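One chain follows as structure tokens, the form predicted on its own.
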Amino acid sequence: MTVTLDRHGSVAVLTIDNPPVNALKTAVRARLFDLAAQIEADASVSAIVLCGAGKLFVGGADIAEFDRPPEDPTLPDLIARIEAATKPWVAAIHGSALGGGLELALACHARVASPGATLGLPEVNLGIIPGAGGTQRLPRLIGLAAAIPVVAERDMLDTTRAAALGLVDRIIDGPLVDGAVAFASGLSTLPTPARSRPLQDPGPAFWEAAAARMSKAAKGQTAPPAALAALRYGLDHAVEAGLRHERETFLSLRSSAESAALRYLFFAERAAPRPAALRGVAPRDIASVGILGGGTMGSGIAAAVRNAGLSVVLSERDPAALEKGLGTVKCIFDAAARRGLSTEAEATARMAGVTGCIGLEGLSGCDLVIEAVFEDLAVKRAVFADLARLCRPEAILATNTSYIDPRAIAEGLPSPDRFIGLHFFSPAQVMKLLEIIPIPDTAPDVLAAAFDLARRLGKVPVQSGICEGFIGNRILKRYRAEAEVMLRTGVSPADIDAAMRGFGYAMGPFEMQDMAGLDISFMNREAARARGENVPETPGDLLVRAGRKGMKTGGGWYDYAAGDRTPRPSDEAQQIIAPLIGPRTSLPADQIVERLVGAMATEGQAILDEGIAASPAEIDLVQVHGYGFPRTKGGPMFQITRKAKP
């Protein structure tokens, strides 16, 4: 059953159940709207309490219904009849109320919630806005100033907030139903309904300043200001003109583009962490992380695992190199308690689950290490040779390597099986990719415990195949090689980079390029010669002996000013890359984007065609979390794939 109604003396009470979070899909709608209609006509019933079974209230609308017509009864008729009963409801809020989980409980005439409960209106994450009432109730029961963040800006309110609000009208500390039916049993008269409260215009320079913030966090999403153009046409024209506004921007959104492709990365997100392969299997306990360098990366993979809880001790070669690497974790704390992120007793702490020491004996004790220093095979094969002495046999061994094979690295080590790799992307306590990279050898719950521990770093696991670069490095070269290949045919790099930053990318490949440092790729292809490899030259080579190595050199395919990192052209780049360059030429923006995201997904179906990939989703979950693919386009493998329906 998905609705059950129940009778505690006079008030009805009705639990929606529809595991896992009682999605309001149509057949919850349907029986809902059948027992308000029937609950209402009982003169028995004096009020009702709703209530959602498991571990939440209701977790929003059936989001896999968005590509079908929508279908009677839609989520605003359920509520407007709720709204106009002549018997009070009373919403009763446990775990989450989001999105029409919100809107269901703003239609009843008063809400409860238990301490530690979310409600939000996170539509905009799926390219669309609330679309049954959620702009126009929200903001008349909590003012315009408390709404706007959770409507369009992804704010979310816990009980207390949401009762300091308003939004909650009595906190229920214990048993939920019980607290709700005696609140319900209290009303004395019926509590005027959200929608008809009135609402306080604040003045132009508040629209202004929302306006102002809502441009620049929106970063190009399209819902964001379409949230708050809702909200205010609501104040304009009031709350029925403004609930019509509401549906129509709704139901253009969900249709679009943008929101398809942010769905479908929903979709892919959530399963991202529970691999089919490895249902039923337990992961191996991980408590104690060790982390083998404190360059830029370990000290950001100490600083991600420590934000999880779990304990670090950071290891270096000496003692100068570990008291920079100690500071370098200190900052990264530091900085996120000035942004507000933590707060300083918080980093103080976080700090004090961070250890050091000088050699690997120190890490004998840890549950998982994992290796970030730089990329040699004869230093990384020492290492584990090492470490695989030292460390408990059940201690999971991990290399953080990019590119080198994994297999050739764990060659010859004592119990493989407690082997895998880990690929953090840089900074490692920001990005959210996390490439696992298994060898054949690794047992089953090492690889349930890589995959949990990206879980509780708040990470996207995407589990690759062994190939050069796996699968981000290996679009990414791909997309370098077709960025090079409009190069050398005359499109300058300027014109690649602003298409692909109007396509939605922060940047473009040669931009990127010249953040990250030109040499570090000329060195690998440096490497390649010195093997012997036919290694054809670039003008990125030509540029990194002309000592132009990028931003922190002051100039690689762009020159910059001191102390600015916005990019200039160059004309004396260009001149070092005339012998390798064609005559000037331009391609229009939609064309050079054409070409690359092309690339990237004609790699992405080599790398799925050979089995590195499990799925296209998993590569654009890649791109995106790890390359700065715009989330609003999905990824190279979802803009193909829509590309090709007719």
The other form holds:
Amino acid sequence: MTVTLDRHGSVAVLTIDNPPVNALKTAVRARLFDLAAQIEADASVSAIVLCGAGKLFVGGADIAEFDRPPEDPTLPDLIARIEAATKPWVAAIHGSALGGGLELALACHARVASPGATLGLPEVNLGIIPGAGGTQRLPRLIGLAAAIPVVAERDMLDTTRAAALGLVDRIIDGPLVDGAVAFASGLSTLPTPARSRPLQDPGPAFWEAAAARMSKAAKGQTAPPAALAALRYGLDHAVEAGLRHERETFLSLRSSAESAALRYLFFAERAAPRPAALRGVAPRDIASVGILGGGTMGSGIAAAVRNAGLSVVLSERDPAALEKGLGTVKCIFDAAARRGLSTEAEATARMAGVTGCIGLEGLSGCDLVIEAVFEDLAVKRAVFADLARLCRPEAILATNTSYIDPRAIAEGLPSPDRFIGLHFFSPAQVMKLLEIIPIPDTAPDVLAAAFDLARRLGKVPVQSGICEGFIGNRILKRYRAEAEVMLRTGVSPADIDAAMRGFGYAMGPFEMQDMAGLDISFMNREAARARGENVPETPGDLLVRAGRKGMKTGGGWYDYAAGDRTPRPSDEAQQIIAPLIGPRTSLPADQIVERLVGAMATEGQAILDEGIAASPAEIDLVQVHGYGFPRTKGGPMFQITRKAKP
Ligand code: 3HC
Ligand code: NAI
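The form predicted together with 3-hydroxybutanoyl-coenzyme A (3HC) is what I need now, so please give it after the form predicted on its own.
And the full complex, kicking off with our chain again.
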């Protein structure tokens, strides 16, 4: 049953029951639509309470239906019927009322809510705007100043704020349905529906400020400015026209490539933490985490782990390195407090939960140790041999290696079943991706613990098989190689970077290399040459040999003025690499993008064929959450699949 009807005296209680989130799929809308007519005609009903079963009111329209044309009755049809009722409808909200769920509540004549509920219109996250009156009814209830952040800027209201703004008419502390029935029974007149309430124009300065915020925060996304425009339209043309305009915009955005990409990622992100193979496997417990190495990665991982409430022990080789590592962790917590992401007291408490030690003995009590020492097989093997001896037998041992085969690191360890790769991305306290790399011996509860850790850290976990660079760095290598092929045929770094920025990356491949430094990959190539491998000279080698290692040396592919990170095209760099570069040529931006995204997708397909990744969506999650692939474009595999569609 999608919607149940109970009677509490003369009050009809309708409960939407469509697990897991009571999404308003066609069957739910149709049943509510019929029940609304039936109740309206029933003289024994004086009022209606609308609530949700389970842990929330309604999570929104059913996003899975957005790939097909809307089916009748649409949500606006249902809402119009409720709004036109001659008896009061009261929405009883607990958990969440999101998107179409909040729009349904806005159609009701009043709203009551349990403490701690969340009310919001997160449609812009899916590349759409509210499509069932949210842009018109919400501002008429709470004013434009409060409505704009909710509709266009992802602001969520909790019960207390919603009540203060007039969106919630009463907070019900006890049992919600009983409170809602009592509230509905006490309504002596039909409250004015939200759509009929007046709307104040906050004036031009207000709109200008909102538009400026939007263009800064939207980062090339279409929906936030469209949501703002819909709010404005409803003010300028009144509610009826506003509703029509909103619906047209919603329908048009719903069929856009951008929304398809964002919906695809929505489902991929939800599926990622729960791989089918681990169903029913209880994760091994992790309460305390040891981090070995307090450099770039170790300090970031320590902060990420501690931010999730776990206690951390950071181990370094000597007092100076430990002091530096702990100092970096403190800087991360302090910076978060400065930016308002935590309070100063929280920053202090977080740092208090990070202790330091020299050597490995201090890690012996940890449930999990994550190794982030130098990328050197011998060094890593030595520390794991010690850890295996010192740590409790059930403690999990993990490596953050970027490239080394984890099987080689674990070779000879007494219980390799507790060994796993956990590949974080820099900066580890920020980047959402966690590549999880089990070795053949890894125990299922250790693998489950890695996924559980990702959930607690707010990371997106993707399991990778073993190959050079795992999923992400292997594709990155191919991406860079293709960029270099274009460079060698005479396309300038600036053209290539501009094309990728135009596509949605924050920076192009050459700017990225300048930021990260050209010397590390140069040293890797030199090491391979020293081993006798045939690694031909690259333009990057010429730059490093000329002292141009990137931003940190004032120049790499580009020049940089002191203290300025703006890349400036460099004649000097062009001259240095000239021996390896063809005559200057240009390619249209869309062709540059097509080649680079195509190269990534080709590598992705090889990764799938080899069983390194389980699905194209997981490859796309790696690209979006670890490598800056624009979210609005879904990922290389998504791009290629769409292109292949007739
Ligand atoms: N439609 C379809 N499926 C949905 C859904 C929705 N609106 N919201 C969640 N789901 C599915 C998820 O895909 C997941 O499925 P799975 O179990 O098969 O993987 C399952 O419900 C549970 O989702 P979560 O893991 O996210 O559950 P949580 O308890 O952590 O969170 C939630 C619940 C806060 C409701 C969260 O799911 C959420 O934010 N959902 C999306 C809310 C949203 O964007 N609503 C707007 C939709 S568009 C709309 O309403 C248009 C309207 O204006 C016309
Ligand atoms: P780093 O050089 O910044 O830090 C390494 C730290 O390990 C140093 O502080 C060093 O003192 C410490 N260390 C070395 N041997 C030790 C020992 N025996 N005991 C305790 N501490 C010891 O290196 P970084 O960049 O943090 O890399 C660490 C690991 O993470 C490497 O395996 C690297 O491949 C991997 N990685 C690096 C990424 C990056 O962007 N830098 C991204 C993802 C993984």
